[in-house]
Amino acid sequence: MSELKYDVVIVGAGIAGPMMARDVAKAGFSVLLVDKKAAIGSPKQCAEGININVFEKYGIPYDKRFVNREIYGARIYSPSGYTAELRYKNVSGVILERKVFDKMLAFYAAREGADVWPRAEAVDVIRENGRVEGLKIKREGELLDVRAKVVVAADGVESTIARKAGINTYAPPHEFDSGYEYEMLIEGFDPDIIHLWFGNEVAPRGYVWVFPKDEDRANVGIGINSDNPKTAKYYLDKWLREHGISTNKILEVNVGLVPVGGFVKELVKDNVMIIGDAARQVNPMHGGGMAEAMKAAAIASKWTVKALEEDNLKLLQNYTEEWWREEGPKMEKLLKLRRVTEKLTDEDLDVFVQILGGTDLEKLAGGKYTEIIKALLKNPKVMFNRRRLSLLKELL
């Protein structure tokens, strides 16, 4: 059996192992990173959308090769088809394909020296005195032992690393969300900002969204609850077939598992680190979790890079300390408000979606939920509602 030695292995070439594949491999440290895939982000699991400004703050190359289409704003829609939107004199997100990006994320990497290795899988720890000391991967056929300082699982929301080292990743079924998501082609909605569409006989817990790709294509999908008796695709079904849009032109389907809590708290064991949807860092609110990978993993190469350099891994710790001081907080509050919408009703979306406007929705984008909340309460059919005051009041 061969053996190879690197300073960090990082298992999963989503968004953010490649992301900290690259930063750590820039200070340069040897770095492999692995996916048991054969072609890097493919199949995507993903609605495709992203703000703009992770590009800049992420140092991630504006390119057209996978910046598919710029958007402009939201449109939200209430279970008895209120609407209010939010639009934009400038691009505030796009819509990517994410089978290029995650490619190129991982091109990234290797032009700043790590390794790639797509269809490798990660099947086991090396587990030494106590002590994970690399990973057996398997490529092509032909396992190998490779001999790391600093494993990293960015595996996904299964993450068999992670649990193989030891780290606790369990959550309840209800911390999940299903997805499920056809790219096809739909006519009849702006291609210039997303929408959603928000009720419990819509979607359970969840929405109904429409990410525009082309004047006439879109990524067409919805998230409820995992733990639902009925399917994501049975509700996906029922709102095309109630807006009349044929599912005969459907180009991909995209089924997926998305963490909407269960938060892990020990983010570092030993010399072994967790990262992403892994670590369950998605926005609980709307399942999206591509900038909260990039977060967690500029935080985890920071101190991976201290630690090399100061050849003291009890450094990485720093990590788990960082994300949960800056990510954290505002993460169990997101926690918390989903928890709180679970309990709304139809008529209570109805209410609130006709009481915000666009400045409330830009203030809702930018995650200022505490205000949109004070203008809710002091709405008459807020005050006036024992219930729905209750509720809000739970947030403050």
Contents of the next structure:
Amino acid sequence: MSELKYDVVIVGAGIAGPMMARDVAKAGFSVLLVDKKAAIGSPKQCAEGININVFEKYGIPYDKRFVNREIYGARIYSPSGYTAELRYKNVSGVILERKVFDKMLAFYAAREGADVWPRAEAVDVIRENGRVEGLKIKREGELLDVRAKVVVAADGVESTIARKAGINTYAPPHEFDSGYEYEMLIEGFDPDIIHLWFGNEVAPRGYVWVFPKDEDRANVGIGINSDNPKTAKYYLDKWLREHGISTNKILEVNVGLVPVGGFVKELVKDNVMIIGDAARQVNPMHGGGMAEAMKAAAIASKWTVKALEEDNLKLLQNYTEEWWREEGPKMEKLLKLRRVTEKLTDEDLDVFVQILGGTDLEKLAGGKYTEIIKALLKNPKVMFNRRRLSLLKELL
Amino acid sequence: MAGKKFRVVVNDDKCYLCGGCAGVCPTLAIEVGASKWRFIQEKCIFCNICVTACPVGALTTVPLEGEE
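Counterpart to the form predicted on its own, namely the form predicted together with the partner chain:
What follows is the whole complex; the chain from before opens it.
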């Protein structure tokens, strides 16, 4: 059996993994990035929408090869068909091509000096004297011992490596959404904005989305509570049928679970770190995880570089501290908002969306929703409804 | 659920190897590779969570008869 040594080994080449590999390699340390998939980025488990600001914020080239379409806003639809729209003058987000995007992120990491292995599966941790010394990696049938000072679990929702390293990342089933999506030909929806449908019959606890990748091509998907007795596929097919949309022009089927119900507390244990979906770092309101993965990777990279420079692995713990200080409060607030929205009936949704139609939705999207709540509270349909009133007051 | 023991089986034609079942399993009784789905009977606690969570309904259970 061969033995290999790196400063850092990272499992999972989605978003968080390659971003961290890039930053740590750039600082001059040896990095190995592995992914079990034969082609990095494929298959995707994603609606592919991301805020435009991440490119500048995280130093990612704005490359047309992975930007399918620029997006200017969003429209939400209530169960009875009320709509509220948010539209900007400038591009607010993009719909990516994850197959190309993830691959390019791994390429940037390789260019900075990281080794990148697809079709390489981390099967277990190497543990000696109670300490994780690296990973057992199966690469095209050969089992390799890879030793590393720092082990990073960026292995997505499965979060297997962190759990094998003894970190409790387990979350109960109601803390996951079950996702199902078609990339398909679809016509009749404004292709410059994303579209979201809410309703307890439409998508229990979640929503249906149309994220345009072309004028007549989009990711059309759904997220529902994962402990629902019916499948996500059942609800999406039902929605398409009810909207008279053919399921005979499909280009891709995408499937996956989304951790939406809370975040892993302990992000570092000794020399093992968890980033991205594996740490449940997902925006609990919309279920998007890419921007959060980038943020976590940036913080984790910073402290990994410092720890290696100063030869003091205790500094890794600062990633947990900084993430919870910088991201924790916002994410906990969004989680609270989510828990309130979960209690809304279809009638509540109709009333709220109807009122929201006349307010500044921008604040809601930015997580600064108190003014919107205040506007809702002034409406007679809320003011004279005790339940709605108490639900909204929880958020102030 | 208690007392009823079963084996979890996958319908390969429905499964996308998304890994969701491995993610919700409390005991790491399911491993999803790039091309292989694997169930580890000894670790299973018969909670049925994986079966319900599967976005496409690819998992079912088969009772373990005459076994402990």
